[in-house]
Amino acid sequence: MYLEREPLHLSASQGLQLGLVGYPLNKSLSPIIHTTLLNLCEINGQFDLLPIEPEFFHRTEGFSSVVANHPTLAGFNVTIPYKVDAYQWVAKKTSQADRIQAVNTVKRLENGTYIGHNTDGIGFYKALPEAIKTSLGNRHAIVLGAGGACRAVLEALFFAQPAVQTIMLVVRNVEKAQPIIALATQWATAVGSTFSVIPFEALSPALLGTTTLVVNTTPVGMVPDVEASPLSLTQLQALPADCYISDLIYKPAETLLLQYASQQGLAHQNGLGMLIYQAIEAFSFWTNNPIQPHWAKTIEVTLQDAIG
């Protein structure tokens, strides 16, 4: 069922109304991030969580019901499990949304229609250290998982300047991953990169030995399953010393995978930066406010205070 909420019914004087649609949302950090951004830009507004159970969402008119129940929404984020639904619903799409075929940011236009954008890929890319971004053209990447986040990561790596040299997608089930594989194959051809796919059990020490970027897009290691890692310590020991590890999980701040990386002396990052930068990109898309360099650090400090 739809979680009990009163429609916003706010007047224009009550400011910019933004929100997040998805399910579940009880652990979302988005209200903290966007309230911080509203304050930084001195914009009168609020950001609400709009949790909708999938059964109710698909039994009704989906996003049409969402905006009908919340008519003052100027824009909203979309998270699991509705990003593909949002892509199909919006009247217009940005090039990033069209490439990824999923939408995480929706903006209401002056004519009452909606445009969909995807900021996940740019958020992932912006969170990478400059040294990694500038060396992508020489890096051999392994991307773990084939979920929604995987699309954004692949798009970011293929369409970066420079584009990543090679990507090997490592999945549990190659057959189920076919939609993402088809997209990634097109992207690799378009930019002149090399792309391949293997199951997890085929990930050999020899393959790991040539890998210089690992991105985990799976939920393995996320709270509450903190004793799990998508790669073993033995597998990380096979990686070269200049390999960089990016885990999209941000809770816990240091997953078991990143603990293994620390033990091996491998540079690494969690997913908090991607979360922050994708939100900043969405906020700028909604408000047309130019992104300021200090926003990310201010949000990071605020989040660290909020989550301890």
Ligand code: NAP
Given for the second form:
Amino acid sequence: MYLEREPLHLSASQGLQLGLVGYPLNKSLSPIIHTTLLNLCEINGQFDLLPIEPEFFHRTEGFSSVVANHPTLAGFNVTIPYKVDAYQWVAKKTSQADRIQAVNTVKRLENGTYIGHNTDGIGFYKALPEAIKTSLGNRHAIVLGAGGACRAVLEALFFAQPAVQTIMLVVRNVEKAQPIIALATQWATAVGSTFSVIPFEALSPALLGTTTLVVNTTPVGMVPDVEASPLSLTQLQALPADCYISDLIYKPAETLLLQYASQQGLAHQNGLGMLIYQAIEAFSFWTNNPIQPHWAKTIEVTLQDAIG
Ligand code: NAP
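Show the form predicted in complex with this ligand, please, because up to now only the form predicted on its own has appeared in this conversation.
So here's everything in the complex, that chain up top.
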């Protein structure tokens, strides 16, 4: 995948200053992940949480105020609810950011301007098992939900090589999903895949019977709502034995959807891999350090030690 390489503006006296802008951030695992990466690369630096209340963000000059208040910040991640604001603010964008129309990674350039990137889709794709990546050209996916994470997942699946054969987007509000439907329709046409949309109520056993990849991008099943699942056990029973289930949620580690998948003997994964790989991609974008294969495992072990 295309990745723009630009030299990083580094404050020599204080080392590499990185951070995360969003709200709320109290449960963020990013400081653990990026501190591990700084240590792995023997880089003097730090990663700070920069929670900014939306009311304050919009009352001030948004990201212009953020960087003015943190002049040594060389790069930062952006999370809910500011990914679209970041996309609109940066002077330059990578192809992924341009396609997804949202930015989760910002880097200051030597001329003092900022470039925006989006590593969510790459992170999702990299976390998939090799056998799923190589068989995407024959896979019929259903993607549940139509929010920010869904955009990144659709972009990753359509622009993968091979591209996914078909995607059916399953939403609870087709009207609200129109912008993402318009984007995905363009992407599918560009790469020669098939794209369609249905409401949750229309997800019949016949449709599920031909589905070979399920991606949950809704927050249904996330802590504290752990008794909920976007699909019922009966619906999981309609899936073929080679269907792969990917839930973007990582807390809990095994959502009810993934418990149903286990019961049906379906291969599956949670969202921890996506979280780790999107961070690794962001770190490499900031520092130009080539990604090392052992980083992901080291971060996973560190996270397990830290969060249990
Ligand atoms: P978002 O922008 O709020 O989108 C959530 C989507 O889910 C919306 O389309 C929403 O529908 C739909 N939805 C919510 N509740 C639903 C329900 N009860 N039934 C059906 N659909 C429902 O959130 P997001 O940023 O995309 O994040 C979604 C999930 O992905 C979260 O759990 C988040 O933690 C996870 N995530 C994980 C990673 C990772 O690295 N693993 C990265 C990003 C996100 P409406 O549009 O109708 O409201």
